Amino acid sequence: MNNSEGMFVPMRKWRAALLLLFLCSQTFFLTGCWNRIEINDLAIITAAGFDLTQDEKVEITVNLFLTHTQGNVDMMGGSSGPGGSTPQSLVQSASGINLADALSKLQQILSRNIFWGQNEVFIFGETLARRELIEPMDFLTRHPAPRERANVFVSKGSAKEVLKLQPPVERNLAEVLRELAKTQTGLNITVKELAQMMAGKASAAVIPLVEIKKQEKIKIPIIKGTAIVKNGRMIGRMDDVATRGVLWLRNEIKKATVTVTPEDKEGYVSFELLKSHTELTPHIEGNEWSITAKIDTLDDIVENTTSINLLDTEQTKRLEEKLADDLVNRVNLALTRAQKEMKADIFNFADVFYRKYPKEWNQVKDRWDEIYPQVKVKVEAHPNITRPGLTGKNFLKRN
């Protein structure tokens, strides 16, 4: 072996200490999780409800999603899964002169952390709403933990009752609830949402209401009518009839079946809404102030027990008007009860005129709990029936 042969032998050997050393100084990088938190030690919260105690108190209740089981778990307040067998859920609450007191209390009950990051639902109790909505809006949108986007509802009742039921399809409570207003055949309210309306101009805001309903052996929550909000606190509701005028006017209606019985004829045709679109225009004239509601439908017909021809263009017409009046009658309904009566500007009237004459609505802003009621709104609605399809009772007797 010459010289040059006899350097690299000791070369290589460096090399591969180097690189034996390279890898072993990373392992220093791979220590692990070592600030990690397993999920037997958290406490997850899937729902979340307030109420106002007899002594003044503010109870938080949650709804607890249990990771694993052992135990009478159901001895501390747990709710049996589906068939009654292993316990999926477990409730706890606790009472402070605050909602952040309230929950430094419960986690003295919980061995375990409390964790919002699944939580999905927040309920007020209506007789805490009734009271007062901002000291508990302003701990939700402090607190960094609770989620923005959770839906809250207003339970007729204690809030406490609406997170003891155990639903019979659902995984937990949330699920059903967030379910049901995602379908918007009723209002579909988040956190976020409700914050903005409460600070609006207008001061006014709308929650959905849920209440407890027996069906046979089993109790279930559902949602029906809506909590009408003024500076910050519960002044009233509104039943299912007039709550379909309100997501009409606030353009927030997605889904919806409308029955109607035409005249001089027997039987039902009824409506599928397949889309909508809401539009407020504003108009000041001296003192005057009004505002147009142009509402714009596609709708199919999904049944029809009269003998009306479908296929006669005139007859579809006279439909669409009958389609109309109802879809109007349903809006001036919300406009008494809202306007009129509980002068809450649910609407968002504030902000449109806001947009369109800022330099009045400044010079009126003060003013504006006596101006709104007297604001003339004109509801003019427009069906436009699709696909009428061509069964009926005359198709099937032909058939």
Given for the second form:
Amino acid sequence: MNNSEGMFVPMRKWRAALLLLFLCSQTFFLTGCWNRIEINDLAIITAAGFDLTQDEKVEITVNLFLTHTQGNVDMMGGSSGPGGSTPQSLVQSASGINLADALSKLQQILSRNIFWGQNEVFIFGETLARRELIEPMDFLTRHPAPRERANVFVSKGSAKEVLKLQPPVERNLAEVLRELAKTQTGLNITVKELAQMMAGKASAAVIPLVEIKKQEKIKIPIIKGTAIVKNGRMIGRMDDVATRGVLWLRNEIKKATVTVTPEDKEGYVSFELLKSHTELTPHIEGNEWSITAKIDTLDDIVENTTSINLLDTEQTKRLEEKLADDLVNRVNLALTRAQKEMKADIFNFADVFYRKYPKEWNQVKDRWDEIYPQVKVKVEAHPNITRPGLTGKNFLKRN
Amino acid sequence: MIERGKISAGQMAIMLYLAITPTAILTVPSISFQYARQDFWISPLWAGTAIATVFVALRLHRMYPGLNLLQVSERVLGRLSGKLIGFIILFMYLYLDALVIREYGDFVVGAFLRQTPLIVVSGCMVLVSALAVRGGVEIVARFGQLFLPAFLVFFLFIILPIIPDLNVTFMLPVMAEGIMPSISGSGILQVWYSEFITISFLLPFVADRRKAAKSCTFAILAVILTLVISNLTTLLLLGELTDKYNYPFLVVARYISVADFFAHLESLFMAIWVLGVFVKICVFYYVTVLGTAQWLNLPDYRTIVFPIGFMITFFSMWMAPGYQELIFAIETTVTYYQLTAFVVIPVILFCIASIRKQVSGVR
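Next up, the form predicted together with its partner chain. The previous block was the form predicted on its own.
What follows is the entire complex, opening with the chain shown before.
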């Protein structure tokens, strides 16, 4: 008995030791070295642009973030910075029959794996946008790598030209465009929002337009105006002024400075917007569909070159009326362009009607294109001037 | 009895909660939205099946204390037909577990580990679950207890930062076409709710049986609340895009961006998903193994843990050739099979059992 137990104990020890050894050896499989992707194996894309080439192909242009700081960038081709300093990004492009194809062609010329995780900006060239947006948008929503929060833009001219710019202030171009969109003086549209608008009841969308501006020698991108999308393709542009109206009506305005000239006075009064809220109320009476847009704003006065005493409530009231007129005009300008000329429901009136009149909407949803241009829109603006600023009357001016 | 472990009623509730919510968050919104549109956040409230299955399981257990659904069916219907019914239910559990593994694998491979073979992802999960199941019901319950706080914290980490991006108008008009759309949207959810029948297999091990009914009610309410919150968040972020994405809640996690650096949270979502699904797989795996051992009159269930694990892995591979077929199967056959095995059969058993009791009581 003693003997058998004596045999048994070392056996168990051996087995335990072997098992431990086996388990320890398994840790080598857990290091992740098998499928490792180091940062210098990645081509980190910060912005991507899509264009239509002359032979009807889709060209993809990407702005790569360079992970090395020194290095001979000129040797890698691509862009040259205007300032002479080493650029931190590199532009590459490739074309194919569609986006996925173009992307695979792009991968062929890159020594590193394309990595979408940090991509913040997509730019569609205007020719491609006018042709169709459905195909690229399908790729951007289907492929798991591009992010839904990335901003989208349409560029006047080719997207490639915009991506080639070397911004003087920010680190890279994506940063510039994203910050520009975020300030909300123009539109700020993400991939998700664009997909939402395109798939929504109105089937119309707005995308901010990017334009290249030359200031002396430096070329910078600016957001100016809006591309109007209907049924999956861009059908027109709106200029800067009309875009402001679009923003007011879509309740997306955050920053604005409005300057008006009071009647029978010389000079200008400028207001800075503090807060604004736009409410759309639909009505259906018989066959007549109408919408009341009520805009409530809160403004401060920031400049006054007239002789008006701004502490005078009577005068303030008249200024408010003047400001209201100005707002209504801006909004009407946008409305006429979108509703009467382009017939694109970019203000999403379709949803506004559906929310209040779901039954009526369901009856006409196939004919919405005919009804939309006929919808009567009444714009009411109620500005509220709260403060005259730090001074009352312009005390530098003598009458 | 071949299982000597004991769990508390609270542990049972946690197991049920984690067995139902994780997959429901992932796949239900997309299907539910197609029927209920902007009312689909109301759909989880129509939890008829959950209440019915819990009621039946509790009553059956009161009539036959210490016995689970399989044993009850043998008592009620006699040996042969009882075994047959038992086989149908057991096979459903086997199939369901394989289905969950497959959904898990497809999601992880499709959205994150695109280069990894499906069998590696599923196989690893089954292996880990097998080790837990071998430990018995107590170990599975402890895992549930361990993972629940992490699950809830991660869930809130996704819900709270996305609040600034939500648009309340997307939920309007509420119940525009009456109550019907939200009810038809809850149809697919009944499949998940029917999984509450699993308590029948856990009740025999519950130490404090008096609290069982209360814990089950609590579990149902927690599931409903979680689904309403996740559905509402998805709806308010995506609006009409909800059913366009296969995994809408993943998009919610990806969309988060607070102060420019608190972003890219899909890894968090993946963590939730892996933790929750692990418990889910363990619970169903355990029921399959235990039930099979009882069905074959084996002295111990531990011996068949790995063989059944192999079966589950291969079932999950054979189930469907691709994601599309998988979704098609879930929307058609699986739904009816599962509702039959988990709802219709137990309810019929319950009716027969109560008639028998009354007849014998009169005698």
